[in-house]
Amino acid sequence: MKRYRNGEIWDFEHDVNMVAAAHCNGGKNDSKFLNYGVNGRKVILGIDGGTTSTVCICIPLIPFTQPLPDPLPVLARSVAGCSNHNSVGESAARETLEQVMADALARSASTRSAVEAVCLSVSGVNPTDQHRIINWLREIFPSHVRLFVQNDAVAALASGTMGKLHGCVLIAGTGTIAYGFTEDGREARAAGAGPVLGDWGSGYGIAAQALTAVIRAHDGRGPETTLTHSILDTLNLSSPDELIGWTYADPSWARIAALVPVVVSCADAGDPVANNILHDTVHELASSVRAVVERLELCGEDGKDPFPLVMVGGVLEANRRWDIGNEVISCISGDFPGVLPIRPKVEPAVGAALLAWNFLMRQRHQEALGR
C-alpha cells in the first residue's frame, strides 16, 4: 500500500488508530483492535458509483459458516457525487471514489487494515477498464484486500438477488443499461453507452427529448406542447430560446435528467407530446431487457422458464398515473411469462458488498479445495 497523493483524506486512520491503542493499554490487551480499528473487526467495503451520486456501504464480515442476516448490519454508510470517468473525468472520478471509502471507513471507525474486500460497482465501467482501476485501488489499500470492479448495473442485479448473479437488471435513473448473467457465467449487456450514443429510456433522455420538443414546437417544426410552459417555468426563463444557453452552460447529464417529473406531470396532465416520450421510453427499456433475456436464454428453450428481472432506477418508480416500470413489465411479460420482476429492498451499494462477500467466501473455498 502505498500513500497516495490524496493520502490526507486518511489521515483519520491516526486517530482510529490512537484509539485502538488505548483499548490495548485500558485492559482489553489485543493486538487486533490495532490492526482492524476501535472495534477490532474485519469489514467489507461495497460502492456504488453513479452519474448522479457514489455510496460506499461498510459491512462487518460476516462468518461464512451462516447464512446472510436479513436485513443485512450496515455499520456506515456514505455518499458523494458523480464517480462516472465517461461524465466527469477519471481524475475526479478517482477523487471522490477515494473520498467515500474513508468516509465510510472513518464513520465506522475502521482502518483500510481492516477491510478484507472492496467491490467497486461503477457505471461506465467496461472490462478493459477493469485492470487499470484496480491497480489504482491496489495503490489505497493493503496487499491482503480482496479487489473486485464491476459495471454498477452488477451491483444493482446483486441487490435484489441478495447477491447471486442470476437474471437480468434493468437501471433507469439518469441513465440506463440492462445487463444480465446465466449461472454458467455467461454475460450480455444492452443500452448503457451514454447519452451521445442514446441512452433512450434514461431520465437524460426522457429530458432531452422534452427539450427538443420544446424547441420544435418554438420554430413551428412541431407541435405545442404544455412542456414549454412547464419547462420554462421550472428554469425560471422566459423564452424557449434561453434554453439553448441554459441547455449548453452545464450540459452535465444529471443536471439536464432532473427535468424528469416536469415530463411527467405534463403526461400526466394528458399532453400528448409528453405521453408520447413516456411511450417511446417504455418502448426503449423493454427493447433492452429483451435483448438481453434473449442473448442469454434466460427465458429457456420455449419462452417460459422463470428469472429474476430486478428493476432500478428513479425512472422506474411509479409517478402517479404513469408507472413505468410497470409498463415495461407488461411489455415484457407479454414476451417472456416467466419474468419474476423484484423492486430490490436494498440499495445498489449493499448490492456490491453482498457480491464482495460472495467472491470472498468463493476464494476462500477454492484456496481451501486447493490445499
The other form holds:
Protein chains: 2
Amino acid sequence: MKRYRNGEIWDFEHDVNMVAAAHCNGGKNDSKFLNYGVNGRKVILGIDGGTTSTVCICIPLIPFTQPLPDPLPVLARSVAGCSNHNSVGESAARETLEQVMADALARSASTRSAVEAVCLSVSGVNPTDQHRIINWLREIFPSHVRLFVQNDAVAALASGTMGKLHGCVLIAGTGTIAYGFTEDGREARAAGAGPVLGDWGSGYGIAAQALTAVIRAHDGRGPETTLTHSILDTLNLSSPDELIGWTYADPSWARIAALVPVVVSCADAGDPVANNILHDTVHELASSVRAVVERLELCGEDGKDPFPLVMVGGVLEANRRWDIGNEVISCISGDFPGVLPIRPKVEPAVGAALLAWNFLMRQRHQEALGR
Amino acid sequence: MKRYRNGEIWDFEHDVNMVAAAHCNGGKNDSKFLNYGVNGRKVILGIDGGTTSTVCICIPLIPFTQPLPDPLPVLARSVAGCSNHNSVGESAARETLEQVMADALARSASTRSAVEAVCLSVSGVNPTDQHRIINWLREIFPSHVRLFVQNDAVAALASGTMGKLHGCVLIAGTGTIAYGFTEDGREARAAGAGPVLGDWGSGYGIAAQALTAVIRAHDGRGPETTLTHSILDTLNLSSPDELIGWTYADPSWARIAALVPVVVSCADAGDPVANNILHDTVHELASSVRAVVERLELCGEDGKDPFPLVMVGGVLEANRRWDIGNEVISCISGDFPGVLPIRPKVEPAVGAALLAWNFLMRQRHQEALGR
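We have the form predicted alone; now please give the form predicted together with a further copy of the same chain.
Once more the chain from above appears, this time first in line as the rest of the complex follows.
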C-alpha cells in the first residue's frame, strides 16, 4: 500500500500487522489476515465532526443478513478538537480528522485495510464541501473503502433510527434545524439559517431574547423580570448596561447560548417573561418540524401516518420542570397524531457509522438484484 | 506656542499668521491679532466622528448676547474617513481627527489660537472613552481651549434644538437609540444596545426581519412575500439558500441595513409581510421614545407639556408613500399631544458646534452670577 500524507500517524499499523501475523498460522505471514487487522474483522468508521470536538467511532461490520444488535458493539471511540474547516482552516481540520480516525483504528487493533466504509458528519456542509472532504479522505484510504460525507442532521436522524433515513430530525443546540427524509429519497429542511436569519428556537435565540428582555426592562420598554438578577449574577456583572460590552466582546454564538439554563430556571420559578420566551421557542421549533413534515407528507394523506421524530441537542434535553422537548412533542402530536418521538440513545458519531452500514446494505441489495 | 504631535499638519498656521500680520497695522506684528487668525475672529469647531466618515465644521463664536442667526454662518466644512477608534484603532483615529480639524481651520483662515471650544460627537462613547479622547485633544490645543466629547445622540438633539439640551432625540439609521434630556440636567436612553440585544427598530433590524421572512417563506414556515424576488434581485442571488452565505460573509451591520429601501418599496406596493415589518418598526421606535419621555416626564405631569422630538437617520427620512418617521410621530402624538417633531436642517457636526456654543454660554452666565 502506498504511503500517505502524515505517514507517522499511521505507524501503528505496522505493529497491528505484526501482531496479526503472530496470531495467525503460528506467525506465518498470511496476507489476507494481515490486511484485516488482528482477527480479519472488517470495520466501519463513523465520525461526528463538530465545531467544539470531533468524535470517531469504530464498529465491526455487522452482516447485512442479521438485525442490528442492541446495544451496538463499539470497538473504539476517540475524541479530538474541532475539525470544521470553516472554523480552524483546511489543514488543521484535515490533520484532526486523520488523527481521530487513526486513534480509533489503533484502539480497535485495526488498520485502514480493514475499513469497509467511512461516514463523516459535518454541520452545514454543502455539495462543494462534500466533494472536497471526500477528496481528503480518498488520500488517506485505499480505493476499496466507501466514503460518505453527510450533513450533521442526517447523522443525527440516523442516531435515532438505527441508520434508516426516514422521518424528521429536530436539532436544537446553539443553533437549530429541522431536516426530513422520505423512504424514496426526497428531503426537506426548515430553519438552520443562523441567528441573523431567524433561528429563534435555537439556544442562541433563547439567550438573545432573554438578554433583550433585560435591556428592555432596564430602559423602561419592557416589564421587570427575574432574568435581570439571574443573568447579571451568572455573568458577574453589576448593571444591565454592562451587558452590551459583554455581548459584543466575543462573536461566539455558543457563549451566548450557554445562558439557556438560566432562562429555564427563571421560567421554572414562574417568571412570566422567561415563560413567554420558552413558549415562543416551543412554537418556533414546532413550526420548523411542521414545515418539514407537511412538505414531505411524512404524515401521509390523512395526516395520521406514523413517522419518527428524532430530537437532538441541549435545548431539547436535560430541562427541569420546564421541558422544552416535551412541549414541542405535545405541540406536534396535536397536528400529527402519528408522530413517534425518539430521543437517541447513541451519539451522532454512532449515527454516522449506522448510516454507512445502511448505505452499504442498500448497495449490496442493489448488487444482488443485478442493478 | 509649543509644537504638537504631527506638527506638519499645522504648518498652514504659519502662513495664516503671516497674512494676519500683513493685514494688521500695515504689516507691523501685533501679537493679539496674530493669535486670532486673519481678522481676530474667535471660532468653534464641531465634529461628528462617525463610523463611515468624520465631518468638522468651523463656526464663528457668536456673541452670547445675540440670538443665533438663521441660517448659521459656517466658515468651513471638512470631511475625512472613519475616526471611531473601536473601528480603525487609536492611532488612525487620532490622526484622522487632527487632520479634519486642521483642514477646517485652514479653510477658515484660522489657527488653533483662535479656537474657543471644540465639541466632538462620537457614537456609543462611554466615560472612559470620553476621558481618553479629551486627553488626545488636549495634546493638540492650547490650554485655554474648552474641550467637550459627547455621545452622538447629544449632538443629534442639538442639531434640532439649536444647541439646547432639552427634549428627546430618536436616531434610526443602521442602529437606533432614543435619548432624552431635561433642562435640569437629567438624561435617559432607550434601545441603542445593538442588533443582538433587540434594536428591532433599526435599519439592521428591518433588513434582518425581511431576510428572515424570505427564509421562512422558502422553507414553508411563513407566507410567500414579494421580498423574496426583490431582495434576491437586489443582491444578484438566484435562491434564498444563497442568502445564508451572503449574510454571514461579512459582519458589517450597515451592509445588511442597506436593504431597507427594498423593504419600503415592497410595503409601498402592498406586500403584507413587508407592511408588517414596517408596522413593527414603528411600534418599536415609538416605544423607545415613550420610555424616555415617561422616565424624564418630558410631557409634564398632565402628559400634555410641549417637548421637542428630534428625528434623525435614514430610516426616518426619505421614505416614499410608506413614511416610517411620520408614522412614529403620529403614534407618539396619540400618547403625548405636546410633542413637537423636528427634522434637523443642519448636520450633526453643526449640532456639535452649537452644543459647544451653549456650553460656553452657560459657563459665562454662571461666571457672571459669580458662581
